[in-house]
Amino acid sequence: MKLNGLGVSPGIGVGRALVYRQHAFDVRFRVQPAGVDGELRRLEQACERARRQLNDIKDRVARAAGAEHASLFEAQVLMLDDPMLTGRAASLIRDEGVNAEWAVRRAGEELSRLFDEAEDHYLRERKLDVADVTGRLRLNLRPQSGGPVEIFRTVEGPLILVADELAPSLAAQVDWRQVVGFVTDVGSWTYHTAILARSLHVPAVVGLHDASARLAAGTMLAVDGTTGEVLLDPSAEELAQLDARRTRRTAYERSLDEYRQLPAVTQDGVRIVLEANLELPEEAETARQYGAEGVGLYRSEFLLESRGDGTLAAADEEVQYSAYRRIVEAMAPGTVTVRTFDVQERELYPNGLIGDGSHGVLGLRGIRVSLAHRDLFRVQLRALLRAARHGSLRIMFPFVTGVDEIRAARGILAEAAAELRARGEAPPAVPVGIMIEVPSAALTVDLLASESDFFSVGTNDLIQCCLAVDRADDRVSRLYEPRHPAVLRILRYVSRAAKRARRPLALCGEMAADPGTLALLIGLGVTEFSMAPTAVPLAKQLVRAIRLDEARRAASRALRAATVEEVSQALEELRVSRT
């Protein structure tokens, strides 16, 4: 059997399915015989915790409303010893080798079906108690720290992680030596976790709709992150074909090795700056190996730590300072541009102002979160200023929509500097810039230039906002088109406005990772780019094969195009002219 999705990170991964449904905190995996006793202990500990919790609730209700109202919780306590619930869950762990969370869920569903079939109305109503008790048990089975990653580490690999959605903060904590690929129900090429996967060379397929509900834990899966294919229980012949694909892919990547340390200079002598987008401090050395001149975008939100409840907590000042310093020193003498936290508030605070997070990408995120939570923001800025003493560092604010936000952010930066001076530390002057990723910023570059030392175009969000397309929604993600005429025109406007304002302009979205589009961007006047480290050699190959005057002519034709197809034709003519 084969599933087809969108391949977003090339490579082949083969392993057994570990199913994780983030929104329901549903983790399913097969337990090896040696791990059965450990799962039984986890179930017993969860039961004991639930018993203490229910007895406390029962006592509080009895004192407040009388003993008759506390009887409900007495019944729930008794369920914890019911052989049809916890006894059945223990049997599933022993007999079928499933993890405790999965066993509790299945036992609860089986018992609920029995209550559904009962003729007695009272018994049918007990189904709610079953749901309450199983929900409490599953909650108590959650790791007290470290989130689901702690559970993943107990499972023998190699594994393919199957998820409804995989948050970047969780992906950053996974041991990718054990988890050799992942598939998700949602996502796109510019999905942040897909970007991280490409940086880490982890095969990934997204947009599979309901794979996390359909695929059984323990199923052998083969993931091809190039074609988007996911094979279930692949045959020996299919595995051989995948191995041949892997060999060809490796040979292709090696063919680009010669470009790693060559300068990115066009055939007519124009120098192009190619830097790296990083998610993890450890990637700095990889970026240098692939030939990146610096870091054009360090996504600092990957320093956030996952709580057990799925939300995030900011690392303290020392942890952040250490991470920023490591990157700056590793990339010296190159420059490192650190983007301040770009998250939605619900990811930091479970009771945030946007409630259940249904407001999505246009809610309280990026610089808005930092301005709303100034203590957290000052901690990050202090860590950044301290790290700037060890090399060339720039600070970049995300999702800026107007001048007021930059002024407010600069004001907090000044406060952070003053706090360091009060501690006897001398913070250096640090260039401060912004990301252009919403139309309001793109159309007011001349105004923003008075408050910004540099600009960086975040094409992932700019395209999304410009075209009103949620790139993670597979119902419309096909409309997310970097070569849309509107996108090209807004990029030309930003490039010209930045040049008039004499402000450096870079582009750090995934748009630059496509060779054909990179040539178009150079023709539009952009000469600084930041991309996944692994994309740098291919970009150098492209740069060294074109002439600036040819790229400009192709860009001019593309700007007159009315459709995406016509834009692509203009770029095809550029390719043909080079052959």
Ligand code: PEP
Second form
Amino acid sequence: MKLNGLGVSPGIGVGRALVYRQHAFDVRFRVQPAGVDGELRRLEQACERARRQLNDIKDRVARAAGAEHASLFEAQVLMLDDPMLTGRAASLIRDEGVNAEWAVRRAGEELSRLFDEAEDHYLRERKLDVADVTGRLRLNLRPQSGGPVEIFRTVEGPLILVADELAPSLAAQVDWRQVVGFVTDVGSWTYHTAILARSLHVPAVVGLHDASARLAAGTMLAVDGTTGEVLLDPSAEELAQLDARRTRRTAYERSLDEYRQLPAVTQDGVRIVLEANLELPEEAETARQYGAEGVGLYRSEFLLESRGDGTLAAADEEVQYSAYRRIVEAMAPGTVTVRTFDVQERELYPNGLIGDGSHGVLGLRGIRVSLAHRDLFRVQLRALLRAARHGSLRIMFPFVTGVDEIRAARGILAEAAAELRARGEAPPAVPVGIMIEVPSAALTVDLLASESDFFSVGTNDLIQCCLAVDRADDRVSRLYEPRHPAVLRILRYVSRAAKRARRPLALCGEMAADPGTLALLIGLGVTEFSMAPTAVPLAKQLVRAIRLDEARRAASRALRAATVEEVSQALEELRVSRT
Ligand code: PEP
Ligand code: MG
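Having looked at the form predicted on its own, could you now put up the form predicted together with the ligand?
The next block holds the full complex; its first chain is the one shown before.
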């Protein structure tokens, strides 16, 4: 059997499914025989913790509202000893080698089904208690941080991670030595974890709708991140075919190796700066190897840790300082541009300032969150200013929509600098710039220039905001079109406005990693790019094959085109003639 999704990170990975459904607090994997006792112990300890909590609640309710109201919790305590619940979960662990969370879920579902069939109304209502108790048990199975770090200690690879959604914080904690591929229900090419997968060279397929609910943990999966195919229990013949594909792909990648350390100069001698986008500090060394001159975008939010309940914890100043310093030193003498946290408020604060309305890509995110939580922001800025002493570092604010936000952010930066001076650690002067990711910023580049030392266009967000297409929503992903005439016009506008304002302009969206659109961008006047480290050799190959005057002509043809297809035709002519 085969599932088809969107291949977002090339390569082939074969391993057993580990299912992680963040929204349903659901983790499923097979336990090796040697791990069974450990799982049983975890179940026992979770029962103990749940029992203490429930007894505590029961006593408090009894004191406050009378013993009759506490009987509900009494019943829940009894359920913890029910052979049909915890007893059944234990036998599922022993007999079928499933992990404790999965066993508790299954035992709970079986028990609920029995209650469903009951004639008695009272018994049918008990279903809710079963759900309550199993929910409590599952939370108690990972009482501390929970999350994937702990899971990877107990499961043996190679694994294919099957998830409903793979938030950056979660992805950053995955043990990628064990995970040889991942598939998710949602996502698109510019989905953050797709970007990370490409950086890490991990094959990935996204947009598989309900795969995380349907795929059984432990199933053998083969993921082809180029074609978007996911094979279930592949045959020997299918595996051999995949292997042949893998060999061809590796040979192609090798053929690009010669470009890694060559200068990125067009045929007519125009120098193009190619830098790397990083999500993890340890990628800096890889970025150098692939021939990146610096880091044009470090997505610092990947430093945030998942608490296991869907929220994130900010790293402290020392941890952040070490991470920033490590990248700056690894890239020296190149420049490193660190973007301050770009997260949504609900990821950091489940009960955020604006409550429920803050969800979604257009909600409280990026610089808006940092301005709303100044303490957190100051910690990050202090760490950045300190790291700037060790090399060339620039600070960049995400998701800026107007001048006021930059002024406010700079105000907090001044406070952070003053705090460091008070500690006797005078900070160096650091260039401060912004991302152009929102149409309002794109259209006011001249005004923003008075407050910004540099700009970097984030086309991933700019395209989604300009075309009104949520980049994580696979149902509308075919409308996400970097070659849309509106996108071309907005980019030409930004490029010209930045030139007039005499501010350096880079582009760090995924559009730069596609050789077809890279030529277009060069033709539109952009000369500095940042992309996944692994995309740098191919970009160099393209740059070295084109002439600026030809790229300009192709860009003007593309700007006259009315449809995406016509834009592509205009660009094809350029590529075919030179590469
Ligand atoms: C962008 O929006 O283009 C960008 C580079 O930022 P991110 O992909 O992290 O949103
Ligand atoms: Mg962005």
